[in-house]
Each structure stands twice: as C-alpha cells, then as structure tokens.
Amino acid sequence: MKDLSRNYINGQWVDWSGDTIDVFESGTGEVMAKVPAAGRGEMEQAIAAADKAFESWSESTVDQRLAVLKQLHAGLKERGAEIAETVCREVGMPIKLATGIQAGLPAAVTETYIKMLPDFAFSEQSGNSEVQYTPVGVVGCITPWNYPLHQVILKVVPALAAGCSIVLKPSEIAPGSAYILAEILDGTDLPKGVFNLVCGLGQEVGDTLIKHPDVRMVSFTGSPRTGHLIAHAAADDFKRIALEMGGKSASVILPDADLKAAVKGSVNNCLLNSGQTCTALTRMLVPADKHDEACQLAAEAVAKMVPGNPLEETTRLGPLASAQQRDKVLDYIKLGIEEGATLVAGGVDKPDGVNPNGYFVSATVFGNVKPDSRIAQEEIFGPVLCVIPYQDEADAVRIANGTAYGLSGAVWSGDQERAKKVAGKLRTGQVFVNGGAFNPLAPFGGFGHSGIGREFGKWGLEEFLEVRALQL
C-alpha cells in the first residue's frame, strides 16, 4: 500500500497526520493507497501561496513558461509507465489502453501547448487600441476520477501557459497520478507557490476553494449536480468558471450507412474505459427497420468485450472505478429492465472469471429503448448501450437533441456531405463524422447541461485569460 499522506503547498511537501481517505484498487477492491482528508486550513494555506506567487508568475516571459512546460513534458514521458499502471489500478482502464490514453494523452496535450505558446498573441492591435490578454489570477481546479491525469493536464498546462497560479483538488477516488504530476513539477523550474495540491473531500476543501475570494476562476470537470453548486457559489463574487460536465451522446446511424462498421464504432466508443467517459456514445439511433439487425451486431460486438484483470495486456474491458459506481450502474440496468427495454446482452449478473471483489459489470445492450426513458436521458457512466429506433432523419435529429446534455455525438452515412449536414443540426460541442479521429487541437466542451467553456488548443488557453484594452 502506498502512503500519499501529504499535500503539496508553496513548493513543499507537507506531511499529513490527520484523517485519511482510502484509495481502492478497482480490480480487487483492496486498499492501495491513503490520501489526506485535508480541511479548510490546508486549502487556505495553498490559496495564500498561489495568490502570493501569482504576482511574479503572471509577469513571467513566454520563454520561462515554455521551459517549465518542456520539463513537465519530459517528466510525463519518463514516468509514463508508472502513470499508466497507477490509473489502470485506480480506475480500471486496461493497461494497454491506459498506456496510450491515460499516460499518452497528457504528454501529447502538453506538447501541443509547447508548440502553440511561442506564436500565441498575448497582445494585438485593434484600431487605436492595444488589446492585451492577461492571466485571470489564481485558478481553482477540481478534477474527476475517470481520466484523472488527463483532466488535470487540460487545466494545469494552459493555466501555467497563461501565467496563472493554481490550486488543484484531485479526485480522492483516483489521486495517484496527480501526485506524480506534483512530483514532476517539484523538479522543474516552476517558482514555489505557482502550483499547489490539496487532497480532501469536496464539502471541506472543495467548498473552500470555490468560495475563497482570492480564487478568481474555478475550472471544474465532473457531474452537473456539482457544477450547478459551483456556478451558484462562483456567482457570489463573479468568479470566472469553466465547467465540463456530463453527456448522453447519440450515435446517429443513417439508412445509407455501413451498418456493421457504424455499430462496431459506436460500441467501441461506448465501452471505452468501461463506459466511464463523458463523451461516450451511449445512445445508438438506428432506422426502425434496421433495429433488430443493429441489436444483433451490437450483441456480437460486446461479446468480444470480456471483462478481465485490467493489468493484463489482453484485457479489453476492465472494472468500474469504485463500488459506488458499480452499484449505480447495476441499478440503472435494473431500471432499464423495469422500464420495458429489451435486454439484448449483459445484465446485472457478475461476469465470470473475474476477481469477485473487483468492481466489474458486464457490457450491456438494451434494445427498443424509449427516447424519454430514464436510461436514455440520464448519464449512467458505465458499459451500457441504449439502441433507439427512429422513423426518419428529422426524427433522429429530434431524438439526438432530446436530452439536457450536448457534449458529443456521431453521425454515420455513406454520403460524407449528408453526414456533415446532419451533424450540423446536432446541439452538441463535437460530432464524430463517419468515425473521424479525435483532434487534441480542436475545441472540446458542451452545450446545455454539458458545460460552459472549452478545453484543448487555443480555446483552452483563452479560458484562463482576461482581455484588457489600452486606448492609445
């Protein structure tokens, strides 16, 4: 068991002797680490350190910021295997995928900002005005457990590039990779106090972070319920907010699409990270006359997703991240059956051949799902696919847009221009057209209850900047 009983405040590791929080290994249910259940005092110390450090870091040069980002990138690459294993054990993503995604993506995103920063215009001329882009101030970062380092990097790297100082509260469910990040940053030329990490429960350290007057922006990724609370709290002193929240994304398969390829692509996306992905294509919309065939193809696809030990290279579907999440997903599967959906594959029974104490759920497919049913409207965050029949293209668009969310989506068609036209009707922040590849330079964020603001690329950097005009 690893002892992480410390916080990182003002450039120093501060030992913690108070209450701790157990971190469980998803595949076995065993305690693998302990982190602080820190309180308001520790968070206030971290905010004070960040506030003091902001004055000098906000005036740092682009070259100084680049130097730190390059050191960070080197550290992420060097410790990639350790990061992958840590996240694999905490979250349950199979090690082969965790190596490429949970460890590889943070390094790749950092590299995009290293390439972007030298050419970013922090000032520009507009008529007789010099328009300046200046760092927003102390940023409070609150991050989730499903992509624990990736979501941290999406906030910390552009915030540092913008000249902001940071206080991070990582998820207590999957905190290990955030500690690795802090260790890497501790070995860089980053001045003390610019980056701080405090681990604890939301009602203590999180509440302090979002309400403190010296925190000028809160960047949050997580549930709409918590995002709602943050938005209300931030309004009291007009903090900037960036909220990346849930999704209930639709994969619209048009009648002229290659049905087999579209179903396979939709299933693979839905089950990535055992469905613990906010952009997961959890609603598959198919023409009514192809519904049964699509369900059969989906059943065949999930049959290949046999749950197993996430540390084994051959595993394609791992456990969920916690007992609480497993139980939530199982309750939704029971609900789907109660709502009258057809159970095509999977179900509530524990998969065979896995550790009985691990948080495993079988890949599950429901057919004949009603668009307004709870399993079609609420984010399950597990390996559950809803197949929904539609009558025509207009009906498909109506169903796709018929939730409170709008984070991601997909359209499949034999005609690329037709697919693009339908994609342009979806009220969502990104749409994958015929399996288009994910682009880390494109803006990422949602409509509606999926969030406010954008991450990745120049849009992610601009979130951490205020605009000032000098009239000359």
Ligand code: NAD
Contents of the next structure:
Amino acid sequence: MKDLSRNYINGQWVDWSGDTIDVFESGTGEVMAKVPAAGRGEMEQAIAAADKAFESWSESTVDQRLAVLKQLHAGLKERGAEIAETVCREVGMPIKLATGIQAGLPAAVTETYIKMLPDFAFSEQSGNSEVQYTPVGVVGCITPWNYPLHQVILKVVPALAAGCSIVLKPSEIAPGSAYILAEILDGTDLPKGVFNLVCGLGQEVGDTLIKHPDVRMVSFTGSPRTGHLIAHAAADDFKRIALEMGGKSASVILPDADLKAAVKGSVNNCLLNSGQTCTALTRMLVPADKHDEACQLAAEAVAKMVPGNPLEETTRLGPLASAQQRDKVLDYIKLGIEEGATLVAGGVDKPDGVNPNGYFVSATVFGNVKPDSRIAQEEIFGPVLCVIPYQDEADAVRIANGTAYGLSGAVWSGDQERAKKVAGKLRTGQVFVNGGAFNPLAPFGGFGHSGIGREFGKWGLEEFLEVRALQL
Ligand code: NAD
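Follow the form predicted on its own with the form predicted together with this ligand, if you could.
First the chain shown before, then all remaining chains and molecules of the complex.
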C-alpha cells in the first residue's frame, strides 16, 4: 500500500498526520493508498503560497514557461508506465487502454501547448489600442476520478502557459497520478508556490478553494451537482469559472448509414473506460424499422466485452472505479427494467470469472428506451447503452437535443454532407461525423448543463487570460 499522506505546498512536501482517506483498488476492493483528508488551514496555506508566487510567475517569459513545460513533458513520458498502472488500478481502465489514454494523452496534450506557446499572441493591435492578454490570477483546479491525470493536465498546463499560479485539489477517489505530477513538477525549474497540491474532501478543502477571495478562477471538471455549488460560490465575488460537467450524448444513426459499422463504433465509444467517460455515446438513436437489427448488432458487440482483470493486457472491459459507482449503475439498470425498457444484454448479475470483491458490472444494452425515461435522461456513468427508435430525421434531432446536457454526439450516414448537416443541428460541444478521429487541438466543452468554457488548444489557454486594452 502506498503512503501518500502529504500535501505539496510552496515547493515543499508537507507531511500530514491527521485523518486520511483510503484509496481502493477497483479490481480487488483492497486499499491501495492513503491520502490526506486535509483541512481548511492547509488549503489556505497553499492559496497564500500561490498568491505570492503569482507576482513573479505572471511576469515570467514565454521561454521560462516553455522550459518548465518541456521538463514536465519529459517527466510524463519517463513515468508513463507508472501513471498507466496507477490509473488502471484506481479507475479500472484496462492497462492497454490506460497506457495509451490515461498516460499517453497527458503527454500529448502537454506537447500541443509546447508547440503552440511560442506563436501565441499575448498582445495584438486594435485601432489605437494595444490589447494585452494577461494571466487571470491564482487558479483553483478541482478534478474528478475518471481520467484523473488527463483532466488535471488540461488545466495545469494551459494555466502555467498563461502565467497563472495553481492550487490543485484532485479527486480523493483516484489521486495517485496527481502525486506523480507534483513529483515531476517538483523536479523542474518551476518556482516554488506556482503549483500546489492539497488532497482532501470536496466539502472541506474544495469548499475553501472555491470560496477564497484570493482565488480568481476555478477550473472544474466533475458532476453538475458540484458545478452548481461552484457557480453559486463564484457569484459572490465574481470569480471566473470554467465548468466541464456531465453528458448524455447521442449517436444518431441515419437510415443510409452502414448500420454494422455505426453500431460497433457507438458501442465501443459507450463502453470506453466502462462507460465512465463524460463524452460517452450512451444513447444510440436508430430508425424505428432498424431497431431490432441494431439491438442484435449491439448485443453481439458487447458480447466481446467480457469484464476482466484490468491489469491483464487482453482485458477490454474493466471494473468501475468505486463500490459507490458500481451500486449507482446497478440501481440504474434496475430502474431501466422498471421503466419498461427491453433488456437486450447484460443486467444486474455479477459477471463470472472476476474477483468478487472488484467493482465489476456487465456491459448492458437496453432496447425500446423511451426518450424521456430516466435512463435516457440521466448520466449513468457505467457500461449501459440505451437504444432509442426514431421516426424520421427531425425526430432524431429532437430526441438527440432533448436532454439538459450537450457535451458530445455522433452522426452516421452514407452521405458525409447529410451527416454534417445533421451534426450542425445538434446542441452539443462536439460531434463525431462518421467516426471522425479525436483531435487534441479541437475545443472541448459543453452546451447547457454540460458546462461553461472550453478546454484543449488555444481555447483552453484563453480561459486563463484576462484582457487589458491600452489606449495609445
Ligand atoms: P464530483 O463532482 O463528485 O467530484 C469532482 C471533484 O469535485 C472532486 O475532486 C470532489 O472532491 C470535488 N468536490 C465535491 N464536492 C465539492 C464541494 N462541495 N466543493 C468543492 N469541490 C467539491 O464528480 P466525480 O464523481 O468525481 O466525477 C464524475 C463526474 O464528472 C461525472 O458527472 C462526469 O460526467 C463528469 N466529468 C466531466 C468531464 C468533462 O470534461 N465534461 C470529464 C470527466 C468527468
């Protein structure tokens, strides 16, 4: 078991002797680490350190920032295998995928900012004005457990590139990779106090962070429930906020699409990380006359996703991250049955052949799901696909847009232009057209209850900048 009972404040590892939080291994249910349940005092110290460090880091040159990002990138590459194993054990993503995504994506995203920063315009001319883009101030970063390092990197790297100082409160459910990040940053030339890490419970250290007047921006990824609390707290002293929250994304399969390819693509997307992905395509919208065939194809696709030990190279579907998440998902599967949806595959029975103490749930497909039922409206965050029949294209668009969310989506058609036209009607931050590839330079974020603001690329950097006009 790893002892992580320390916080990183003002360039020092500060030992913690108070209460700790157990971190559980998703595949076995065993305690794999302990982290601090730090108090408001530690968070206040970290904010004070970040506030002091902002004075000089906000004036650092692009070259100084670049040097640190390059050191960080090298560290992420060097410790990639350790990051992948840590996240695999905490969250349950199979090791092969965790290596590419949970460890690979943070390094890839860091590289995009290393490439972008030298040419980024921190000032521009507009008429007789010089418009300056200046760092927003101390940033509080609050992150969830499902892609625990990736979500941290999407905040920390552009915030550092912008010249902001940072206090990070990682998820207490999957904090290990944030500690690796702090260790890497500790070995770089980053001045003390620019990056701080405090681990603890949301209602304690998270609450202190979102309400502190010296924190000028809160960048949050997590549930809409916590997003609400942050938006309310920010209103009190007009803090800037960036919120990346949940989703209930639709995969719209048009009548002229290659049904087999579209169903396969949709199922694979929905089940990535056992469905613990905010952009997961959890609603599959199919023409009513193709509903049964689509369900059959979905059942065949999920049959290949047999739950297994996430540390094994051949495993494609791992457990969920926590007992609480497993129980929540099982409750939603029971609810789907009560709501009258057709159980096509999976269900509440414990999968065979896995550690009985791990948090495993079978990949589950519901057919004939009503668009306004709870399983079609609420984020389940588990391996559960809802197949929803539609009558015509307008009906499909109405159903796709018929939730409070708007994070992602997909459209499949034999005619690329038709697919693009339908994609343009979806009220969502991104749409995958005929299986288009993920792009780390494209803006990422949500409409409606999915969020405020954008991450990735230049949009992610602009979030951390204030605008000043010098009239000349
Ligand atoms: P959560 O909101 O429970 O927790 C997220 C973070 O907020 C954690 O660090 C937690 O400790 C902290 N927190 C909790 N209560 C707080 C409070 N009162 N004050 C301040 N901080 C507090 O979310 P979760 O369960 O960890 O993550 C799952 C959710 O995250 C899902 O809804 C998912 O869709 C969403 N998510 C969104 C994206 C995105 O980019 N849009 C990405 C991944 C996950």
